[in-house]
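One chain follows as structure tokens, the form predicted alone.
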Amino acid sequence: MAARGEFSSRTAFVLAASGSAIGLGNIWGFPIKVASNGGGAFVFTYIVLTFILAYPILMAELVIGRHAKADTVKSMLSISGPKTRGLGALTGYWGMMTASLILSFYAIVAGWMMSHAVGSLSSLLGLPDSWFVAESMGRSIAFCALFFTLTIGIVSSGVASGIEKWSTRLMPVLILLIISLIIYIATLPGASQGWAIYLQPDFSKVTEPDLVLDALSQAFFSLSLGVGTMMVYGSYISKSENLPKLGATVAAMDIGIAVLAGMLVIPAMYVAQHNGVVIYDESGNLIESGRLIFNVLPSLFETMGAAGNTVSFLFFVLMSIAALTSSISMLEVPVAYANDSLGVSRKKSAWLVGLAIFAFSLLIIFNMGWLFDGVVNFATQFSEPFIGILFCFFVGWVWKRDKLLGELKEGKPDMEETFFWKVWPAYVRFVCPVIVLALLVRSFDLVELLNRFFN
């Protein structure tokens, strides 16, 4: 077998795992949403709901991941009995398809980011700039392999020296980015009101069922959870460290950056308002999230005048870092597979995997008015909640909880005495499935099914 790798500290763990959790989903969708809310409604019921619904499950992935030290199939094997071997091979093989599913398409639109950063700065040097901002299919397939060059130059230089590295350099410079952005847009004439949305929340709104649905859902897909990400991270953890305390730390920072993004994106999107840029349809909706980034923002840019392009620039940058900080961890869950179960070298795997996820986005792109959107939904609305409750059931029900706390007290030998301890096994177990269940639910529109079916 390969030499497997490990982070080098507490610190790498978690900024490599908070780069994983903080993505386009972050950036792009937690605002979108929070504008679509009621604002900081929104806000408090998502960081409410992190910790009620994500955090429990992302400690299930992290502690069968460091439990096994291995991908997500051994990992699945080691905690599963005789008579469920079989669906846990089944579900680490799911995770793993499921994450090269997710890769593939949000390659597709980490490209379409890095477009705009190159055509904002082709701007900004006087340059052409029409070729890189227009959709066309021949933008989609260059910026599209460019991305996966990067991920897979990442991913194939191993955990310490690729994953880590990156990650600890990539994060600070995303943070930094958020940060000035957000001083910048505040000083902008209409900036104010969007701060008003996002930090008074409407108390009244926070029992609104789709309020509450829509931050379950941010609050578990936003962690990276039910495709194995997470768990094989795990597999690098130093068997020393705390693991509760790990997760936490990493549920905080993808809220804490999900929160800056909201506060750069909500007020940009009122700047644009106030420059008559048209930000909510005729029906007092929001327009359509993908037009938002792509249209509205760009729009924003072009009414600043000299500094729009420099602030397009870095805003699209800061895309495309939150974006790539993401899939080299989507690209390790096959690649650690390959490395750990087939024997394959990390370099070889890391290519021989990324080139053929790179196929099927140029699948997806040849017929991107029909793939793109299926891709997506049965990833993200069927296969990653389903993923979670499979996840839940082995840690409940299939491992033995004795070897379940000695895995735990490995890093904390009185985990025994504590109120995670009291508290997660039964959770995990029983409420959690439930919540899923109800977002799997959900992600179908029964109502709609029923009508067409009597109809």
Ligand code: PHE
Contents of the next structure:
Amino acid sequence: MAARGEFSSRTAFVLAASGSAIGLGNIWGFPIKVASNGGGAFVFTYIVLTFILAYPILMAELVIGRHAKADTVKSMLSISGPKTRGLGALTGYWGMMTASLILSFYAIVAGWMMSHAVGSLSSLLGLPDSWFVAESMGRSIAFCALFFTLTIGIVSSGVASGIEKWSTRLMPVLILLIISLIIYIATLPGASQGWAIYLQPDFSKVTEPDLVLDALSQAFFSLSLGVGTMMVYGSYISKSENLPKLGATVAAMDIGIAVLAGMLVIPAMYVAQHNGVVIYDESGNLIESGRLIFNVLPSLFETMGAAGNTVSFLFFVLMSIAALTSSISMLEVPVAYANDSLGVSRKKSAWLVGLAIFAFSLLIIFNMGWLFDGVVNFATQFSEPFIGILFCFFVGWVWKRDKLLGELKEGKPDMEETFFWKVWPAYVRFVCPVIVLALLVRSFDLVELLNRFFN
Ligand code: PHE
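Could the form predicted in complex with the ligand be given as well, to go with the form predicted alone?
Zooming out: every chain and molecule, the one shown earlier first.
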């Protein structure tokens, strides 16, 4: 079998892993959750949860992957004990399936982003754009296929010459685009109202369970946790790197871009409102998130006159780039498995697995009404946190502590002296699983179910 890939430098890993983390979750999901959950209060809760819950789990994934230097199944087996091998393998497979499920719906949405980008470009050129911006099955299928082709193309080229190359090219463009758009939108009338909502937290909402749950699933999804993506990316990090520092950099980049995206999308919503576009329904709730992105923002761009098409084009290119650097990291999870465990060549596995997931996306497109939300909820609200708990269980309870320390010491010989080592092991052992489980139970109203059962 060919030698395993590896990221060529620390920066390459940071950009690729941040590329995975920074996606539609940051630029679409985050600002909308902020706007419907008490503005700055949500931002605050999300940042706290990212540091106290998501970062420790990110570290668990990175350290398992870097230790085993293999796909998720082999990695999990490598740290399992004789009694936990079955559960270890199952966790690896479940992660792989979740990554594939996420890709199946993500690619549909990413396709719409691309079709809007192409639509704005064609208006810019004075050509008709209606097919690209109006909802239709044909458009969904065509652009989903295009998005899969790009994703598969990059993954099939390998870790350094595909994933790394494109992440390092696209991430700087993404940051530049986001900053330019923030500056432009901030100059428009109405923007200041959005800034005020964003920056003035309504702290009375911090204790609302829905807000905390929303912030938790956002933190998990946003850091690409609980699917094995970070484990696989971790497996391509050189042994000489200091993992806790790399992980912290990725978490900080992810938060940073989410916060920036809020500075773009929330003021833009209020500029739209100022221009007469409806953003809150009669009962005062923010309108549904799909409509916000695909109707409200385009209506806003239309009210901007000549600049509108350019801003719209840049915005949807930004979205498409963010989605692409994430989707490659999703596809990489099953592809690494086919490559490492089954010995299938990278090219072949990328195409075979990619096409299989595309087939599932088609199924979702044909059954949009019920299947889309079902897949999203199962993958993001249930599987991701649950698998996160399993990762904690393995790192905290199953893996021998001296082996774990040995792995971390590879890149930082004085690891034992660090604050990280003093806190983190006990943390993934007790705190993370308990809190995530408690929040999960809450979200499924198990308590209420049990109450009903016993009464
Ligand atoms: N983190 C990505 C986003 O915020 C989504 C993602 C989830 C990517 C799981 C990889 C794995 O959009």
